[in-house]
Each structure stands twice: as structure tokens, then as C-alpha cells.
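One chain comes next, on its own, written out as C-alpha cells in the form predicted alone.
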Amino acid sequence: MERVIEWLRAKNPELTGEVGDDADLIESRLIDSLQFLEFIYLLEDISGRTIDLQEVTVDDFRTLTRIQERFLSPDAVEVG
């Protein structure tokens, strides 16, 4: 999740302090259209998996907790 949080910095430097686990990242824009499909580079390169966009909806970028439940956890189902 580290690198998933220094990618979320990078993109917006102007972000302070820690991005809580729940927070939406979509609705506060931390993550826009423009740089969705880098991150699900970031995401597939983290995971080793690759993610097929018709398997997935947008709520499972929505938060942290949710992308690591969904790509980046032991127990996470393959998405492709």
C-alpha cells in the first residue's frame, strides 16, 4: 500500500497529511480520469495480476481499504 500512498503524493503535491484508509479517493480527486489508467498500471505492476476493466467498477478504486481488499491482499480474487 505504500507505493499505492507515494503515487497518491506524487500526483498531488499540494495533499497533507496521512490519506485515511476510507477516504474517497475518486470524490475528493486524488485520483481523476486522466490518471486512472496509470494507476491501474501501478496497481497491476504491485499485484503481479492483471486487471480487466469490464471486471471491475469504479467503487473498487474508491478507497484504500477497498483496493486492498480487492487487489493487493493475499486472498485477492484474479481480475482478467
The other form holds:
Amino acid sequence: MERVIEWLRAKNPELTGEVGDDADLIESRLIDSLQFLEFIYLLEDISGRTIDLQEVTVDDFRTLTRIQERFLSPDAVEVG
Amino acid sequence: MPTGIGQVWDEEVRAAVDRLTEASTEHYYNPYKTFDWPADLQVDGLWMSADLMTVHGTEAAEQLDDEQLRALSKWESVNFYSLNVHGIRELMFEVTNRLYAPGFEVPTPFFHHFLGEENEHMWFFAEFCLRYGGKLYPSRAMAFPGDGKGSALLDNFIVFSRILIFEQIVDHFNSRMAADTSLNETIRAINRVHHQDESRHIAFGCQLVRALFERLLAAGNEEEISAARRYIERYIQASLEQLYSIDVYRDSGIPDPFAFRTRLLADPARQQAHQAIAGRTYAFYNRIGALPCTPR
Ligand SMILES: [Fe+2]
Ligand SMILES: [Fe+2]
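Return the structure block for the form predicted together with its partner chain; the form predicted alone was the one displayed.
Every component of the complex follows; first up is the chain already shown.
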């Protein structure tokens, strides 16, 4: 998860405070559709699992909590 | 000042629609009978021009052996045609939504040719991938809920810009591969035929985008105009970066594809390559004043 936060900070230099676990990353435009490819590559690199976009929705990327559950926890189901 | 989309289309747009509609009617062909699809594609060298590959000019390329380079050229070309298929799906959707819609009476006659031709392009690109690659690479793009929430003028500028930028970048590849005598004839033919049709689509797109941006400058507010400029710059960059596919590097047997991709994107040789691939696009958007650095 540290790498995810590091990435968000690198992409959004104006971001100074903490990123709350339940902050809405999409509503606040910390992630948008033009950075999305890089973001899923980051998640795939961390987890070692491929993400099949047919199996996920935008909401799966909305908060750090959801990202952790869906893609990064050891018992997250293979989504590819 | 009226801001309806119908007000955007000036004499130049009308003249382009007439001229291009006539040219498309004149050049009408049956794509289903146009190509030879040999059962076994005899590729002795590379599947795409070496200078179009994402490793071209990089230090990382020097560590690839011939076998890896050949595999990479195959999968990178299948990815390129797959990106075409997905890009065409998006643009057909957007254009279909505007057929005969209020405000789009002027461009609609050419929309018909555009849609018909794109449907055919999608077919032959997919056909190539399925026959010779055994698959299409899946799309890695996702629509976000914030997309398309601006004014009608800004949204249309963005939609037609996405189409134009995509077509111009693809066309850089097509014209290079059509002319590359070292490539297999079927590969050259699909690139050549596509390039011929796209010259009309690009001329059309340039007119629509120019007219939309002129109206945005005249009628839009500062915030919208700078949002439009930022979007164009970022969209060109994102389009270039999607050529660098992890799935392709993995299929080509390259170890640690993620680190490989990061290395390529950081290689100074690629900045130059990006200028070449998107050169026409940067020049066009500079000319109409739609890049952030353009003084207007
Ligand atoms: Fe096309
Ligand atoms: Fe086209």
C-alpha cells in the first residue's frame, strides 16, 4: 500500500495531507481515466496478479480500503 | 453569443464535408475481398518496422537477442492492431450517438462514411490479430464517472480530439509500415488500405476540432479553455504510453516486464521517438492554440 500512496503523491504534487483509507480517490480526481493504465500496472506489479477489467468496476478503485481488499490482500481472489 | 453545437460548423467545415463525402463515395471498396489472408503468414524478419517498436533506440533493446526482438515485433504489432479495434469501438459509439442529433446536421453525411469505413477497419484489424496472433489483447481502458461532465462544447471538443489524436498516431504507424519493403505483403496491405481511408478521416477531424476550439475560445470561459488544453497534452501522452504493453513484454519472454516498461519510458531516446510519432498532432494543436504552452 505504501507504493500506491507514493504513486498518488507523485502524480498529484499538490497533495500534501494524508490520504484517508476511505477517501474517494476518483471523486477527488487523484486517479483519473488518463492515468488508469499506469495505475492498474502498478497494482498488477505489486500483487503479481493480472487484473481483468471485465471483472471489475470503477468502484473497485475508489478507496484505499477497497483497493487493498480487491487487489492487494493475500486472499484477494484472482481477478484475471 | 450562441453556443449551440449547430453554430460551430463554418464554411470550411461544410466544404470539407462535401469534398470528403464525395471522395469516400468514389473510393468505396469491398474490404472483405481486398486482402490475401494466407493460411500461414511467412514472416522472415520483423512483423513491424523496427523504428516503430517501443524498444527502438533504447539501451534495453541492446540486451534483446534476435529471437526476442522478433517475438516482440509480433506481439507489439498484434497489440497495435488490438488498440485499433478498441479505439474504433469507442469512436463508433461516439459518432453513432451524434448521427442526425440536433446540431450535427452538417457533419452527419460524412459520419455515415466514417462509420462504414471504421466498421470495416475494425474487421480487418481484428481478423489479422485472430488469424496470426490467435487473440486480441483486451482493452486496458476504463471510463470514469467524471468523464464528459463539461459543457457540450468542451465535451465535443474532447470527444473529437480523442478520435483525431488516435487516428493521427495510428496513421504514423500505418504510413511507415505501408512503405516498409522489408515487411510481409499482407502486413503492408492492411496498413496501406487503412492509411488511404484515414487521410479522409483525419482531414475531417482536423476541421471539426479546429471549429470546435475556435468556438470554445470565443464562447467558453477561461477555466474550460485551460481544461481543454491540459486534457489534450495529457491525452497525447497517455496515447503514447499505451503502446508500451506489459502483456506484450510478457508474451515476448522479457523478464520483469514492469521494470522493463519503466526503463523504456525513462530512456531519453523515447522522448525523441514520441516527438516523431505525435509530431503531426503536436503541430496541429499548436497551430490552433490548443496546447498549454501555446500563447494565445
Ligand atoms: Fe480506421
Ligand atoms: Fe478513421
